[in-house]
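Have a look below at one chain only, the form predicted together with its partner chain, in structure tokens format.
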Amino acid sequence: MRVVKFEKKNTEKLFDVLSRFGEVWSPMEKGESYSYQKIEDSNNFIFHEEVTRTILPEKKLLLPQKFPTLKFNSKKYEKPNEEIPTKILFGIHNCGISALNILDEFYTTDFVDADYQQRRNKLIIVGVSCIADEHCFCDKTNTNIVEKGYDIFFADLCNYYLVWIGTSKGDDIIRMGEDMGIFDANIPGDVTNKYAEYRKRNRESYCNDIDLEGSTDLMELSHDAEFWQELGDICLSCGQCTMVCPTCTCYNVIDEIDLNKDTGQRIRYWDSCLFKDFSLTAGDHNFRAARSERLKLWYTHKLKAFIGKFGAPSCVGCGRCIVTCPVDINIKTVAEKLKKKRAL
């Protein structure tokens, strides 16, 4: 793998050779948090070392909220020819990248998902080091450093950026900016000792307690505990849960058909196993009709599920059901109930 130096002086040219290349997104303020959006102007290009914990993960960018899925009239359907943009998703932190990792595996293990396929292959990742905040917990879920997963990577060595490369795309793109002279293919002597101190900056900016030892085997062993029918008595199934954690895949599709014409869609948008209605099969049967059991299968999802199939857990310790469910049902306090920690 190559690495080379690069210098903050020259975000704004960084800007303009990411820019040759795609639309850039990346975190932009949105009240008191964040969001992915369209950068059209340099001054929001930001290396965001602070946690930028966007409402919405970056799965929107390739399955978005809402979006038809098919075109059809009453002969024959076709999937809409819609332009898909190259994206250029810069500043997403460790979490973000296993995260997309993770949905890498769902989506195109055994069945291809095309609709993310398609939107996938446009996306280059650029990534960015990060700090912890209190909510915080990747060292927990070992998505802290990633391996893989991006193309480009740059680590704060404080005087300046050691850049990852991951691939050849990547390798592009830093062509450009070599050419512009905006990267430096001569690393310091002093980069390893520099490097161990990142790792270790890195290291020591955890501070949520979050206990996740053995939470595996803890789920299946609380199969039948009553904590969850306690959960279940004040989850508010406002699903929001669902729409910011980064690795939920859950969908629906309804069709409709225009007013007056021969022609519909099929729209295909984000739904939640935290409804009710999600868990509903034909001759009105509800195989998850009570919120406890939708509950249970959500943190099943997250701390066990996954790991039979692919591995790993699903939670990249975002932090973001931490901060989002409004009666403070998330994978903390379901960690401290799992080992009793907390009071019922």
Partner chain sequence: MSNKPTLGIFGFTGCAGCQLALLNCEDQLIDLFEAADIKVFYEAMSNNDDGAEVDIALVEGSINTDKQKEELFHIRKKAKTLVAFGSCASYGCVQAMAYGDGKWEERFRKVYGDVEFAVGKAFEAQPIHKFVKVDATIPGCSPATHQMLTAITKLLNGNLPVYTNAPVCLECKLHENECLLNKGILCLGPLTQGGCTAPCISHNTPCVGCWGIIEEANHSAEIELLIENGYKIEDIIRKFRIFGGSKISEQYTKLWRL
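To complete the pair, please output the form predicted alone; the form predicted together with its partner chain was given just before.
The text that comes after this line covers the one chain and nothing more.
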């Protein structure tokens, strides 16, 4: 793995380099939060550690919230003729990269999701280090540092960025940048101490005291616990936690028929296992009609079932569920319930 140096004064030139490889998408301010948006010029290019989570996670670039998968008429059906551009996802943090690693594994292990893979092959990942806020708990999910899943990663060493190159695509970008004089292969002699300080700064920025130790076993032992019903009584079934979660994968498919025509299209859109009709079957039977059962399913998937399948939880500690839920049901409050540390 090759490493180079990047001076912070070269941010505008970096945008010029990245934009030659595709559309540049990066966090932009949206009210009091951030949202991944297409960047048209370097003036909107945000490049600092204080940017925390975006409203919606990175998966929105890989599987849009709603898109057609088939078009059909009375005689035939075909895939939409969609031109998918190369996108550079700039500014993604360690937990976001970890989430993409989870999605990559999920969508390619047993069956390859063609809609996902098509967009994933056109996505270039440029990670940037971050400083945790009061909602982050990536240190508890071991996702505060990543060693794979990025094409390039910028680690802020205060005076300059240390740039890790993870793939051949990333190396192509760096080599173009070297030709333009914005990357330097000559690493300063103080890099070891600077990098140790960066790791320490990252580690000490976490202040969320969430305790996930033993959660997998406790989920099994607490399957019939009373607190699930208590949480179900206050849950709104709004599905916000699943929509903002970077590793949720539930979706639905519907056919939209054009009025007075024999044509239509098949639409794929994000769905939520917390919605009441998610488990509705033919005959109007709903095997998870109770909100408590749907909550239990979601947290079982995050803290237990995914580990059994892939060897790691599907929670990356981004804190979106903590920020988003209007009634304070999230990974932290459920973990406290599992350990009987908190009452409603």
